[in-house]
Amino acid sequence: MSFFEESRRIEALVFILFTLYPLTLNFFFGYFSMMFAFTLSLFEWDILTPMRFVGLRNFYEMFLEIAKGFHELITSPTLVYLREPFFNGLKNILIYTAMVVPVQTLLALVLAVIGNQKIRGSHFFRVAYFLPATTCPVIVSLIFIWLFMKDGFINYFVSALTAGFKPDWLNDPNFLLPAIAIVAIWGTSAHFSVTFLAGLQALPREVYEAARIDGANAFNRFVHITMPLLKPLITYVVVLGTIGALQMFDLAWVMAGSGGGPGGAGYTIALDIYNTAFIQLRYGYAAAKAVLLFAIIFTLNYYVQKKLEFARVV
């Protein structure tokens, strides 16, 4: 065998090996979860007893509970995170979602294209503004903690601004929630920035500068160059800020822990998860709950990039 032949073995096996490793990763680690979960969300199990089949009670007993869950939001809201805690983290999530992705999304571009200025400076605040992307949520939660205190950082410029008030962020079922999406807003924003930055300058100069030539201003060539332009960009950071703001637990373990805090003001769909889980001892129960995040993701998914068309750009 000459030795090219030898070499160009040795490059195929390098390739096979390559390839393999994220493949068998991303098989056991998702596609073999996934269908473990659908599976196991069929059965009763506490890992002490064998599984039970049980069918689809699982999934019958958890709308049940939802359905509870709207009963108690009319009758009695102050008891919803008592008596529904799976309700209440749903609801949360959902107001959570809401809250995040439309201002992480127009903060990233904000970033992105003050970023994409060619003035003096312009790289050190692109390196400023990402800090936080390289930062670990839990670390960033410990910081906000000591921030977001009844004398803390935060209240010093919001008592300025109203009059002396000062809100109990982490105390305060009215705050807590809004205090989380802010620090989940500023840690994202300077990723999802990134993002947008790599796209303003992959944008073609010669249709701005047709644009200029024909008299349009900064504003319209904006409005209508940049933001076209920047739809697929647009759906990617919506579709991926969606699925991370739905799967929130990190930040609320931190900041409000594994009971959502004062209210429940703070529990998600993700603790509710992990406490039927792991508390409980009712996998069967959690994996039926994770189907349902999964089914809300994909919907949202669907209805963002098929219905609303917001990819194509035209």
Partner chain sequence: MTTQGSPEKGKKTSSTLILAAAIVILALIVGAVFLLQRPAPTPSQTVVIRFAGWSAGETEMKSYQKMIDLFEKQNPNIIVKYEVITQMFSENILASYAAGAAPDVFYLDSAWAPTFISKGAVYPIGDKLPKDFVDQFYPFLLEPFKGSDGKLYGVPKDWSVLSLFYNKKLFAQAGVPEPTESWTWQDLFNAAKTIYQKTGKPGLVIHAEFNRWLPYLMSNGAPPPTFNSAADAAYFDNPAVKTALTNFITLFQQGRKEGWIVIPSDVNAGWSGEAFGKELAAMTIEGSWMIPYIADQFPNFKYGSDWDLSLIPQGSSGRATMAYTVALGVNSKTENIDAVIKFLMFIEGPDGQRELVVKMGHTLPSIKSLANDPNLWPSHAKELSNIGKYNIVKVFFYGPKTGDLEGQFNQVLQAAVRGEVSASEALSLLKTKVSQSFKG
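Switching conditions: you have the form predicted alone, so give me the form predicted together with its partner chain.
Partners and other molecules omitted; one chain follows.
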């Protein structure tokens, strides 16, 4: 009894030792910077001179910009990106999230189901499609810039399917954001499929066997058994995917440039926060924008989790 007590104490000690390090890091780089950003949003600061308290002025200015953006969207939609870049970034990132999250989740699920089959070479495919998740996004986007060229590899196939039509992916405002979305989907669905694969392998076989005996085919088994059982994981993937998509920076930075590329089509709110802080040297205003992004992410995820509440494992 006392031996176990002692070993439990050692266990507790080891627990403290192991968690102290990540907790310290998490506090300084997570919570502290978050609190600092919230505070900063009430100040005007350019790093080189002392901070100046401005109250809610940054937020007032931000909402004014959003209002102007809506007005611009109605009166002259083609000039929104030139007149109201912040609003354009906000609009783009919402469209981008709507494009990326459903597709990446579905694709991840399909990839996981394929990877879960007991067929020859499945192990090879699991490794092969997990590779993108291990590659640096900047390198991935550099390679895709080359693949997306007008006479590039992707258009070689696209033109065959569209009777010779070749979209100018990176220079046409209508195709730039979808191009970035394609790269993001390609890079992230592999990562999430591993999550699904782990979930699939933990599912009880008996349920499937019973369904098979009852005469359910593969599709029915997927829709009526796999999907409902995987719902907690689907929530997890949708939440993480949404956070990642709304904060997207690296792909846009490389594929569109800091200005968002042609027609500002690749401009995102994270790029705008970067430009406001580092180019315009308005750190307080950039922090206010970051707070808005936080609010959007928080609300959306709260909504997603609420919507999928029934899926929680009791």
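Whichever C-alpha set is largest while still superposing within 1.5 Å between the two forms counts as the rigid core. Keep in mind the model is a prediction, meaning the values are calculated, not measured. Numbering follows the first chain given and starts at 1.
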Cα of residue 23 displaced 2 Å or more between these two forms, core superposed?
-> no
Flag for residue 295, CA shift 2 Å or larger between these two forms after aligning core = no
